[in-house]
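A single chain, nothing else alongside it, follows as structure tokens in the form predicted alone.
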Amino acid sequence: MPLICVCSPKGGVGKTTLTANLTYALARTGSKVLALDFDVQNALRLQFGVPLADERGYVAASSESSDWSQSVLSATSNIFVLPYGEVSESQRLEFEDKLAHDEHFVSRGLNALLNYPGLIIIADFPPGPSPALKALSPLADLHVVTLLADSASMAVLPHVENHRLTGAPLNQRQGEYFVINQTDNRRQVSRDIAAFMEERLGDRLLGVVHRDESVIEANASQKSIFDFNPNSAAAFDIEIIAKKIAAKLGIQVGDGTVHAMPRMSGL
């Protein structure tokens, strides 16, 4: 069970879209993949065809059950989604209080999923420090930090390097890695900042995703970039990043084994 955390010190970097497309990319190899949303905006589900009116999620259900797998939705035969869900402010505060003060809260909630054979979990987090990121980090196998090739991302890069997201190094297992998203080769400043980050990050850089209008159009269609335009630059970039993640985690993919997921709900 590899657990991958996708995070960023700032918002607006395309982190949720990257999380969704990495989910699709890893699933294309034959693995079963679960996309897990820790952001109160509850937007990750839309990337997998969950209707806007569907308010189901594990956060509200967690007050009644310690097993979050009961809130998992099936998107395809090997892609699953665990939505944050629509919650009241009091429910959000109660959930975050448990994240911050009950050290076993997350491990109990995810126990069935963390122990499911061969399942890859990719978790999306709100930007900046959060109780969820701090609670999940000890369980994570790898962190993927998403940035843009702009001055704002360059300015907050030290926040990650100085452990300001959780107060400690992000990952003690396979490490923390970076993706530079939406680089625009038509703009000199984007090229210069991307080059600077590539030199600074070195082997910690998983890859660069070039700015591609197909990503925006795919989002509007509630499709992955691979379904919408598999020959696009972004699809090529994300596929390479997914393969690097799989290699770093030693993920054995496409073995042809079919298992039933526990207590899944249909869309």
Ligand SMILES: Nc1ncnc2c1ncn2[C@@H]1O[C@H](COP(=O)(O)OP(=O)(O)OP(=O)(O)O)[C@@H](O)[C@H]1O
Contents of the next structure:
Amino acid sequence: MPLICVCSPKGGVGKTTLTANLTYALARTGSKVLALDFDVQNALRLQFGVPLADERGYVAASSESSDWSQSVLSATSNIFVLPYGEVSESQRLEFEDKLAHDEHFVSRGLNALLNYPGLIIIADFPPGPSPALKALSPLADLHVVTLLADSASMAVLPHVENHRLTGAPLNQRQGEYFVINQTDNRRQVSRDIAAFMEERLGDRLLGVVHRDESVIEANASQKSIFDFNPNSAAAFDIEIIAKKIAAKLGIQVGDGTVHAMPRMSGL
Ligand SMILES: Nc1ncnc2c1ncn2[C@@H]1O[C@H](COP(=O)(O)OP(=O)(O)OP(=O)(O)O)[C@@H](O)[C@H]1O
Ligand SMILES: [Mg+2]
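What would the structure be for the form predicted in complex with the ligand, given that what you showed me was the form predicted alone?
Time for the whole complex; same chain goes first.
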């Protein structure tokens, strides 16, 4: 605990990038953080230096073991990754079927990790509604809905507010919050839409992240924005968002306690 879900009604808005960099930002404060991938694209692991050829993941393993913690990889001493893994179509369908029809499947899979002292879990989802988001949402402490400052994001904002992502209010605990990604102050339309969303979302807006070439380059070099360019606008923006999330969840940071993770494989 705690569990944070990064989701969006839209694709390509920066969910995976934000999940990874929030993981790095929260880990910088001394917490142990696990980045958990629910997207068959299996892209989140690449942000933590897992080689493209490494096909390991918890989805394929879940047909043999109900405890997903056995598939956790260690990226650094306090950053962990649970990759989706490379799976066949039938493995994906079997996993989604269990997510949709076995109400204890997720809690069994995550039980050891959710009970691991002080571990922060940040989960990345595919765009739009998904069996994973529906199954995870009741366990989540906080949702971070990522949008762009564009008209397409404005058009789908009501989908979130009208519960079209899971058929129910997204979060019953700390609530659902928003991040507007890739704002570009040089473009009038971006400024106008960001201003509109800021007013509409009020306190539900955690922050905005500027469109920043450093993000793209950091992704390409499998580095966090903080390692790649700590002075970039995006590093500054994401740091603020991470601090707000930590404050909302009452995360005790950097207490120096060292716990061994259960059965963990290195990269
Ligand atoms: N703040 C930013 N500035 C510039 N580029 C960004 C920023 N955030 C994300 N990107 C770029 O946008 C692209 C999409 O990002 P990402 O893959 O994280 O989106 P996603 O929402 O996870 O996509 P999908 O819906 O396919 O899972 C990537 O090329 C990423 O480098
Ligand atoms: Mg993604």
